[in-house]
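First comes one chain, alone, set out as structure tokens in the form predicted on its own.
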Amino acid sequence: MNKFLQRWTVFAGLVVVWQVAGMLAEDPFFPPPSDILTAAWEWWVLEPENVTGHILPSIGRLLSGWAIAAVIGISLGLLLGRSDRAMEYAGPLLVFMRSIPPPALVPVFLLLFRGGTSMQLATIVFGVIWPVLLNTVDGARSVDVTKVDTSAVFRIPRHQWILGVVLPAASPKIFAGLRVSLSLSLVLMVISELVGTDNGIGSQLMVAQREFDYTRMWAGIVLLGVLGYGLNTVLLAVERRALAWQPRSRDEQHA
């Protein structure tokens, strides 16, 4: 609880410093938080059509792309992680594919899918699948030898072995990959909405920038920060519940 109060005290102090600095500078590119909150209130609360027309579609794309990448990454990672030969053949391809910056493929996806939600989902899935996949492979390869030998002695069926032994053992690293991929999903959601669509938070940031409405642009940036913080908090709560069987360090218990 003390750490919680300390964190928010530091955050409040930084906001106050920002407010004072913004008021003193009177710079249109650096508005104070009070102006940003006013713009956010007018944009997202007084005009509710912006919520249904821009915020909710963006969140839907973000979560859909992240969920698709999670399912593919975990499934493929479990298979590759327990097969040395498959990983030997697939390893170079995975390294090559993950080295391609996802924004560089936006024009390719734009040509393939003609813009719209399909292009945006493809961009998000391609960019965020790698942390999940590689962390799952690493977790699946690190299953305790005793568990492997015990399962072999009792002749546990393959599907029960994967779901009952490998998946729980790899869960901590899988969740680590999911956290990283969730942050990347937010970034790629914005990038994918900068072209080929006229709705979404990313497109509205571009509109505000073109109209030199920098206060509204900052309101969109703050909204992205709030979304990222909220989604990460929810995922951490799910992770703690799912991994409650694991011993936790003293720092994690007081977090």
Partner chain sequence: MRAFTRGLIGIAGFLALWELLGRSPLIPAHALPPPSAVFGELVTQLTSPEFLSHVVATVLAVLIAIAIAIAIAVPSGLVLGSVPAVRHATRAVIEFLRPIPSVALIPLALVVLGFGPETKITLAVYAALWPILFNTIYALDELDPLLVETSRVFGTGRVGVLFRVALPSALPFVLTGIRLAATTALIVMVSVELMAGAQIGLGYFIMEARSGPGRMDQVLVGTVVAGVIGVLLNNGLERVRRRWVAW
The other form holds:
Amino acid sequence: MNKFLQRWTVFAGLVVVWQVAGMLAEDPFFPPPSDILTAAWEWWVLEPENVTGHILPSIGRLLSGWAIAAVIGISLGLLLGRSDRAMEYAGPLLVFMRSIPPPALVPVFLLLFRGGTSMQLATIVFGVIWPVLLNTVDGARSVDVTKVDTSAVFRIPRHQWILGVVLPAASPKIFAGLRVSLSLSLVLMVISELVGTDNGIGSQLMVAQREFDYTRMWAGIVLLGVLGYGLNTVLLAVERRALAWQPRSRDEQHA
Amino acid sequence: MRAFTRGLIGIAGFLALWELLGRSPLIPAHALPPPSAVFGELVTQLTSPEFLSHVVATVLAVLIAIAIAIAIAVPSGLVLGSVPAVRHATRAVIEFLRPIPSVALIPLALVVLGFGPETKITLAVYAALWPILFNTIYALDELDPLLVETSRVFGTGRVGVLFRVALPSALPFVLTGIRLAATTALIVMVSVELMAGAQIGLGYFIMEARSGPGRMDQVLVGTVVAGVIGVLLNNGLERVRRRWVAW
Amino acid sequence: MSNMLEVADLGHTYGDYEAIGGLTFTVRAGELVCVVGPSGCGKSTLLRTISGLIEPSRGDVSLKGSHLAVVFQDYQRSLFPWLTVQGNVEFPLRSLPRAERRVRAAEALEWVGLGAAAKKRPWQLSGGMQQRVAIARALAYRPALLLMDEPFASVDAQTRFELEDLLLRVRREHDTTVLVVTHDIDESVYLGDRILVLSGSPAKLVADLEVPLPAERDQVTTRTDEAFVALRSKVARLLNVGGKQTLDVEKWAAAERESLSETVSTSS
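Just the form predicted on its own so far, so send over the form predicted together with its partner chain.
Let's see the whole complex now, leading with the same chain.
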């Protein structure tokens, strides 16, 4: 409880400082939090069609792009990670692909998918698949020799080997990759919406900027922060449940 | 067959597939030019001083951004990592700031900082801060208490411990953070150049090629060069880490 | 008594390093045989070839019955931390119907005295208990042959005695055929019906000794028995003679690495 207070006091303090400074300075670029909140209220609560028309589609694209990347990344990663040969062929290519700034491919995707949702999904998937894929490869490789031997001796079927041994052994690394990918998904969602669409949080940010409505622009930025915080918190909770089997601390574990 | 050869074969296979796709009637030729065409354009561009100045501008901006990010994140990380009270107090702020995507700040940065290189460098610094900051904090968490106690016993003060024990043992993690930050900085740099209309840089080159003549081959040249820079940055920093951190 | 395992002229080389050089022996049904030899003499390679983890360079391994189980030295790694104790024991039984799996796992856990720990995670148990889970898992599999690789080398002396007696009890109750690989001379004499003494690398059979001790053994009286002491000295002398050859450390390390990478690629 003490820690909770500590955490949020400083946060609240900063907001208050911002509020006072913002009111005193009257700088149009840095409106006080109360104005931002009012703008958000008018924008999203009084006009709920902005939520259904912009925020929800954005979240939908973000989550589906991330989910597609997760499915492809994990399955491919498990296969590549258990074959040194395959990794030798694919490794350098993967390292190169990961280094490509995904927005640079937006023009290509725009033409290939003729704009719209599929182009945005392609951008998100291409941008966020690498952390999942490379972490899964890393995790799948980390299955220790004794577990490999144990599985071989008991001649377990292939699906049990992959789903029952490699996947759980790799899961801590996979979750780490999923978290990185989720925050990247947010970035790419915004990027993909800044071009080639007229709905979504990103496009609304652009509109606000073009109309010199800085208060709304700030509201959009805060919304993205809240969204990122919320998504990360949910994923952490899921991770904690899924990885509950991990030995939590050293003194709980008998060596 | 050595691993290196296999890697080359992998890349060659990818290029062959791309060539096939690019030449097939399934995909419009102007949308995805085959690698042979892109390669030809790449050779032309690499000899053009204009293109090279774009590359230099981006690389330079990335290096500046990394330097600034290190200068901010490492000291902050050391403070946050060694003083738990400060860390608990700022945790909510940090957890809220971190997920704000740097691209979402583009409109704000444009109106505040204008269209010069300050905008893209600031945004790249913002994105590059986090990996370095978190790796530094994490490194201090992992610090062996025995090591600290030992040096305490020998009369080393708090600051002495920080510089002579904590920093050296945190170095490998910090370097890993810098490597991650460099890749992120490059991606953000190119993205901002691409979307915020800088006057120079690889991203600007890509945007020009797309919006003007619709030269997809040039778009892909820019993309490939950005990827190569990313690989070089990543490998270079990995090599630095291996060399410095021999323990 | 029929032979459960027949090994004929078994040899294995890694590159130009000969780990085992032509071993011939048999294990009869219901027998407990200990293989003892100096560290790094190729015992692990022997175990890996018998269990089918690596293909031997020459010779034959024939097992009567379709499957065998292995209890490894490193119980922490051999058990799966994401499964409960019961899940670990059921691990090799996935082809059986759920209800039967349950029954067999519960039964095997009873045998090793861990019936109450079924719902726990292996890492919540002590080292000795974890190794008992591994033994239960092997027994639940109903193997034609139970192979054990230095099974008690990572637990403290007290636990080690307990586990040795546990092994003697369960194998008597269930008539299990067991092959234990160990470097501990006392342990081999205490556990074994028969002892195979190996020389240093390449591993060759130096002696095949019957253990002249009653089936019922006891940590205190057996270990002071004259027959026990005499046999222990005999094995020790044999090992000294066989072990004089110095070990080529470099070659051995290289071979070890190779054997590890070999398994990884065969089972993936």
